[in-house]
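To begin, one chain is listed below as structure tokens, in the form predicted on its own.
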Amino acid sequence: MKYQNPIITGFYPDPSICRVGEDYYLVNSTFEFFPGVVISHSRDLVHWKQIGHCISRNAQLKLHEGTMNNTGIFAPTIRFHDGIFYMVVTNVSDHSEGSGNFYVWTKDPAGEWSDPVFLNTPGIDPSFFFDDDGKAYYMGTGNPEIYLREIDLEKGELTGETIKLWAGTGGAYPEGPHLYKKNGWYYLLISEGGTERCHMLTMARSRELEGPYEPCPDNPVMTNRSLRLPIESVGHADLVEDANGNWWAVCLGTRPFGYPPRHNLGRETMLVPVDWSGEWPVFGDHGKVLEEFETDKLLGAAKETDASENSYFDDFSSERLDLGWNYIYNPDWNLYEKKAKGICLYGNERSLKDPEVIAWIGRRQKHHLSETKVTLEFPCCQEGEEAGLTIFMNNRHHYEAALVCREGRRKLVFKRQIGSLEKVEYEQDCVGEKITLKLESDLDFYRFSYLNNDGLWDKIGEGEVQYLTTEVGGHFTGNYIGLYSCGNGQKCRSGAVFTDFSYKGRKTGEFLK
């Protein structure tokens, strides 16, 4: 069979596995956004459900306000020992409580996780390893070397001296550790080069844990660098074993378009065979990633695709959110209140541009080719209120169309934000309380329009895709499309109630049906 890349589009990035059986579990990092660590099921490898959150509670940790896209949650690892599922992680922040490498644990992946333990070890991209005697170890990054230590997980402890493991072949950030056991040899597949065009793939080996470890005659063993393919920036992989014996690595990667390339819906989730029979293990094809790889590993598994994956409809009428949902920080909840059929935001003080808790919701934008539509009922009645769709990269990055209450005149703007440089670059008076708003997306611009009394959509401006782009503006996130409402300087009066939210992505040079 033949599958494409990526096998999770849009922002889902440090992809870490396990397998239970015939299950497979993956995590991603979710950096501000909540909930966090997205964790997705498949059978197949190919086609997956997320199924919720390791981090479901505000109680849990919180999560660092001020800068966006490069604090939060950073590199997950999921292993499952004993009947226990771990997932080990670093909360990047101000160094304040709460900050730093913890792990939480679980029976039941798709409920419930744990309080995390957090524990006093420097350094990022944590991994568990466990050994055939039973003993369980902690791995981190450190500077430069990837370094060891034992852990009582019962205690939720380091123990022992900290064992300096290898320090990569010379690239910058040598990070992202995992360990694995095969054959007698202890396996060492960490990331170097960084995360953008030069990120790859390296291993180690060695009969010993503690080491020395000899590096791969071959590495790096995956990479994309300095090639014009389809995805780029590949790396942070981890590996797995299917119950027949065939080795899998999933991975990072984008999708960049245009010259210089840029991308802008964040780094994706790749699947990439290999092949084992070796000492040393051989990734994708002679080393890359392709958009699409042909495989009789895969013949006969069983399907479960996510149905919001391609499209995808919510009128929220449900009792809780859809999954797909995330809000920016640790959510005020009382900035929310569920109606009857639509989700009532009341804006705060703040604005789109603060870099703090506001009232937003937002999906990832998973194509590059994609419409969005929302009906928004919002009386606006004070001056500066707020409420609107926005297509968002961060706090200084995004395009939107709302309703706003302008010198005491209820008005339909559209607002361009790029960097410090604002500007309304359309304004016109508003009748009524309620309006239908529209997204488009390609590889070139944002187009907002709204349906106007007659049934047809009129153009209200549109933003070029390039200054919402990781190359521009980002960091390690990708781009959302979001619900909001803010009071720019005083609360909102009005709650903006938002339905019939509707999703529609395509390949390019498909057309939407």
Given for the second form:
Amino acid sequence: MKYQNPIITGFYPDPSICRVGEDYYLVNSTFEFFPGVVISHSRDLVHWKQIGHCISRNAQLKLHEGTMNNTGIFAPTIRFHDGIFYMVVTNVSDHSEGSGNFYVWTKDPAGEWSDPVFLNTPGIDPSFFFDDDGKAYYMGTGNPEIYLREIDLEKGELTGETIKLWAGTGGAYPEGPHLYKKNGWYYLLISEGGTERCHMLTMARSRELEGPYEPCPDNPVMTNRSLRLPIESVGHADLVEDANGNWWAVCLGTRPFGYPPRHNLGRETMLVPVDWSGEWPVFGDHGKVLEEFETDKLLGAAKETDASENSYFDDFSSERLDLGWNYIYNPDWNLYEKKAKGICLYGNERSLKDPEVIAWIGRRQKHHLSETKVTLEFPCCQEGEEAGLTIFMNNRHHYEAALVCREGRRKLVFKRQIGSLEKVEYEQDCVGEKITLKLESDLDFYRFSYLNNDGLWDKIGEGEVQYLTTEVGGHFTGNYIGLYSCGNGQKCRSGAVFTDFSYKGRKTGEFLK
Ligand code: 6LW
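The form predicted together with ligand 6LW, contrasted with the form predicted on its own above:
Below: every chain and molecule of the assembly, starting with the one above.
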């Protein structure tokens, strides 16, 4: 059977996985977006369905406003032990309140998770390890060594001394540690080289938990660096043994295009077959991660697939927002009102270019080739107030079609922000309060249009994809398709009601044929 990578497309980085019987659970980091830490479920490792978030309440997490795409929720680890799921993670910020390493736990991964238990310990990329003797350990990135400390999960306290395990093979940023026990050996898996093009996985093992750890003679055990494969930057992996005794790794990777290569969908989740019949695991195709793997080890055909993968429609009639929608930073619930069919956004005094809480909901762009439509109703009569559809990497890199009140008139505009450059490229009086907008994407352009009175799409502008890529304007995240409203200096007087949101995505390969 063949399967295709990524198994989860779009901005789903730093995957961590655990198995409970025939069920697999996978978590991804979420940075400044809320709710925090996506959790997905699968029965066959290839088809995943989001079942919730480990952080769904404002009280669990304080996201600090400021620089986007590189603060907030970094790499989580998920583990299951004695009937309880644990998710341990870092809230990265310059501020002390609510930042640092913490864990949450639950018996029902699709339900609510506990309040955070903070662990006063440095570094990022925390992980838990449960030894056969019942002891639990915390692992994190020191500088440069990966370190280990015993933890008392009942008390929520680190108890043991800090033990330095391994500093890797000499690559930059030894990070993302996970520990596994097999055949009497402790195997330590880490990433090195940084999350960009030199990313790699390395391994070391020891007979004793505390070490000394001897590196694998074949390090790096997995990398796509300098090969120009369709999937690049692979690393930050976690291993899982399936119910039949076969091993698999999930890792992050990117799909760059153009020259020099750039990517706009963020770091995506890949699945890698692992042959661990020998002393050391062999990852993928001789250590490489391919777009397609042929394997006879996969677990039957998928019964449960995520229909939202290729197309999605939301008339916002359900009681709660679908799990795929996110907010920027901790949401201010006063900015949102649920309508019978629609969601109403009340812009605050801020602008789309402010790295702060604004009235914004967004879904990840999951395919290079996509089409999004949404209908917006916005009276828009106070100077400066604005609402629209945006393709959004961060507050400094985004393009949008919007209704804006300028000089007392309602205008349809297309504008772009690239770094500190801002430009309105289209502006036209708009008679009605209601408009249907469309955003199409391919590898070259984001194209915006609106539905005219004759039922035809009128183009209003386009912007290059390359300026909304990680290499140009981003950090650790990928692009979002966002609906927003903002007052640009004063609170909006009118609410912006969005209805009939649709998204369709296509695989790049299919399009290119
Ligand atoms: C994460 C680190 C990494 O903490 O990128 O690729 C960082 N790996 O392990 C942010 O996702």
